[in-house]
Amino acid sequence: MKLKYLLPIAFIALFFSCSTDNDDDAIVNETEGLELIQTIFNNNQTIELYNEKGMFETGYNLVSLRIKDNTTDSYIEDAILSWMPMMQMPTMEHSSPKSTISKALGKDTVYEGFIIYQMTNTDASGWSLTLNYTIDGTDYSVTETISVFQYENQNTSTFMGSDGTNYILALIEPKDPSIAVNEMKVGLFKMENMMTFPVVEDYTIALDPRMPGMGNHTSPNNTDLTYNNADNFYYADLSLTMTGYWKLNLKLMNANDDVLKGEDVTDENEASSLYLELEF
């Protein structure tokens, strides 16, 4: 073939090649790796819920949404959001710890947030989800029955403490526990009244984990849960020496070093009251 037919041929070979390569680097999936939970329609906007897990479950879940304007088909990117999980009971509702919503960091359409189900029923029933939301100065509300999950091991623990006070300690991370020391991080809530729980500061939280099936041994190198104020959670070392069923013991101090909950382990006390678990 003569060079003048082959050059056109390789200009618009050479121009759709850029393009596609143009048009992939435009698509972002901004829930890559996240699963759905559910969505949840409101009239000209539809709510989507992701985790890690595709799933709500009982202790520590982090949140992200996106709303679609369904007019458009098109992400909702300067929303202004808020939200009220319930759980009703037979004589009484109360709501959970939660935080804040804001935009996921690096993202344009994904908002993002944690909400401490404390409890749910056997049948993952008894909670609903209200989302408070404005776009471009309208107000939307909508409220939505979810199903909570009881998650496999104590995540959490509800507790009254010595000082009359109702605490929630929620188990965040190691989410992927190895024979190592650990990053362990918790959230320790108040309950105020039955709406509200804050964030309790600069208590201590003692940490003594131990194996329960293996003679009930510690492990060398942990450290105590100091808060943080940098993002309002608690932080320790946790130093896991064998796979297995972990009883991670805790005794909770306020300021003053004044014991709220739980004992030390000894040759006479297994375990303190207040725990959480891991296994691996």
Given for the second form:
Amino acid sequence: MKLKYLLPIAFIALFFSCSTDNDDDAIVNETEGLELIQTIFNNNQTIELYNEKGMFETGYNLVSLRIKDNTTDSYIEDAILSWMPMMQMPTMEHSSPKSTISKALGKDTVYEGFIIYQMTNTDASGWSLTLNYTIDGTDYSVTETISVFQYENQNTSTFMGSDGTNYILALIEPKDPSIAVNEMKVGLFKMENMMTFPVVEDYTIALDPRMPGMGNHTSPNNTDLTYNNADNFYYADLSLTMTGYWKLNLKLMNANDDVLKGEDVTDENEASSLYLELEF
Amino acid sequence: MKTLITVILCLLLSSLGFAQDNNKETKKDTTKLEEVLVLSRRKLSNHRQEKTLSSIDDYLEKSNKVTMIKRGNYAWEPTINNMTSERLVVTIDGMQIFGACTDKMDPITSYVDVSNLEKVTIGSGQEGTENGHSIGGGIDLKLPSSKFNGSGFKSGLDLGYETNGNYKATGLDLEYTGNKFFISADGIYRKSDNYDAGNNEEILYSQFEKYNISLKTGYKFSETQSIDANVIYDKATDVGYPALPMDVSLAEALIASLTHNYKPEDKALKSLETKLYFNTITHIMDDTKRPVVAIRMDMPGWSDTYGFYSKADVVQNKHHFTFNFNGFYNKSLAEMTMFSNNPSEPDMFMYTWPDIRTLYSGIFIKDDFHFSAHETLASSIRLGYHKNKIAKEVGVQSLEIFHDNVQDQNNRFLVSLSSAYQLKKENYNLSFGLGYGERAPSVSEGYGFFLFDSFDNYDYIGNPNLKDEKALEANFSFKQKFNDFEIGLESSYFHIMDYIIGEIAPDVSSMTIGANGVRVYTALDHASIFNTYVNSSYKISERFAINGTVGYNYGKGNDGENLPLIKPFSYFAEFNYNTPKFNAALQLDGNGNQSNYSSKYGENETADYAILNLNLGNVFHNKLGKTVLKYGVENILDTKYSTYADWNNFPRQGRNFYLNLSFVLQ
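Having displayed the form predicted on its own, please output the structure of the form predicted in complex with the partner chain.
Next comes the full complex, this chain leading.
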């Protein structure tokens, strides 16, 4: 809750501090509406990471990147990028689900991709990001520590299915829910090993949104999440009848309709063990 | 259907049609005391004019056609012909005004007081469409008309006390009337604690407190033209609703109008009255006085209306024409904020009326054709254009959760027709009428979002795609006099098509904690409502009279289910003693067992009851004016009872002693 009040202030502060520096820089338009998360220096290049909030949080993060050539002070328009986020645990390390990086639609200098941080330490520590990129046939690589903050609600869930596989589920939409039929979008990945998290295709996720604060009130005309092979995400209709805290109870089923995780919500069973949270 | 409408149209236009004038009028029974005493039998509140300070609710309840639905001791909802607010048009001196409460806790009648009014006009069915479209009828609460008779200063004071609920009422009015100018002001204050039902059972949350102030002034430019302005401010606070889960901390109305009157002499045009008006209502529901609730919530609502009418009376030969061109614009907004019991969760919010704008304009024409000395054919038509708009985008989106197709605008063209034949002879009256009417759904029916109805314990969702509700109506009345004995019958039948009612949505979860489920407004193909009353009176001597009424009502949908809120068999008998300075009346009032209740809509059987009342009155004249004393006992036997119209069967008042004292200084 407090973040809601702090963020606008932070944004305003950022806006005023940035505006004087970049007033005459036409390229600034390409990151309009985005906030700088971090700048990574690598000798001749500076890599800028952006997203809407200006910080990494657990769950789905859509990230925009730019690479500046420090010698010419211009942004590179034909780089090839890839990345590897890494979480350092006491006994082991692991990565997270992520996309490839491609040029943002309609932009010259901005590249785009997503990372789903499934966990973090309470002080936002533990993660590092390795960026590999090629400019004019020359390969570069840089690794930098990043901060990943805990999101206030459960917008991602890591769990083991009844098939013994570890899955990661992340809420992507709705970002700005309203009292309406919202489009719900989630990403579902499985943990093949510590470093590889491929997309899970053609499963079904049953959806049952509830308000525990209102006697487990639910809404009508929701649909189950189904896989869309155009963008590899799962989509559903999510009806929200009022603002407040919603628990999106889920039940994961494979292509054979075997339940891998989650239970139906009934009078006796208030919630599924697989769920995501939403607040607005 | 079309043929039927054609038939009615033909009747309208043909002088062979039948007729009726079912409009009943009554003079106010508060400070205008002389009028109380001269009320004739046929007036609305003939039988039980027992209190000079009775509320407008008490007052309306005296009519055969009107029953008041009670959710508490205050702000009762009038019904006509067993139909509630949505099917009626209730106006204040022709001004449209809409309550701001989604749960009908503030019927329009609660925003005026008897001290504001001169009379009440009740039109049954299509006879009541002068000010708007309705199915069941219309109630127009008439403000006093301008007078420039030079009667000078006049003042009056009313004091009232009732033992049950420690109820106190005080009214004061001041008036100056010159030849070209008048000004009058009145104020009334009422306060009641919890009342006791029969057997001294205290009914918690039945208290209320309210005051009402009105100011009226007028100026006469010439012999034919005058202008007047009227402002009413009404404020009720701390109103308990024992039958509901919430109370009201504030119900506030400001009603203002400016009227121009033109009364030419010796012309066919008898009068032309044009009014501009504005009213604003704020209604705040409140649960802070209830110790235990599932969840705390705030539910404020607002309703603002701007409108006008222009009304002309034309008398030509045997025709008396009434024209009324009117229009209004209303904005209804209500919201709900629930405070989660878990402090870490945010407040929950929704619009229960998502800022609905209603624009209406229409024209009404009525012709009273006195085609012979004893016969009248009264025909009327109202044509109107009605538009609803959802001003908030979130309103459209939230209704889309329940309906595939939600337009932010909805236009309707509405028609009302009626025709009535009336025969008046010395010893008997006869009337017969037919009517056809349409109405648009109310804001709640069209756009309400999770409106909890504690009557059937369901949450209601509006339906913006409802069709107009339509009704065919036939009515009949007859009265015969045999010397000192008089007997009369009045009866109405309504065949209502696309009858709007909530249908259970089986798979939808209620929002209100503990509710049975959700109903979405939809329409029955058709429904029938019938009522009949037999009135009789016998004048034993110059001073003694008895009168009695029995009534029967019926209401069923095409699915064979009983409709809700249909009055069971009822009866009323009164024994009167009257002299110019003293009057006494003993009354018996009762209902039969409500066996045809609507279990589908949350009703259960209400047992029969009968209560006895005794009313007495004295008038004293002196040099300064007049003093009127009214006193009596209501529910003498302290019967514990509730009627079919009591929300959730909460019991009515037990024995009550009352005393009203009025001074008129002239």
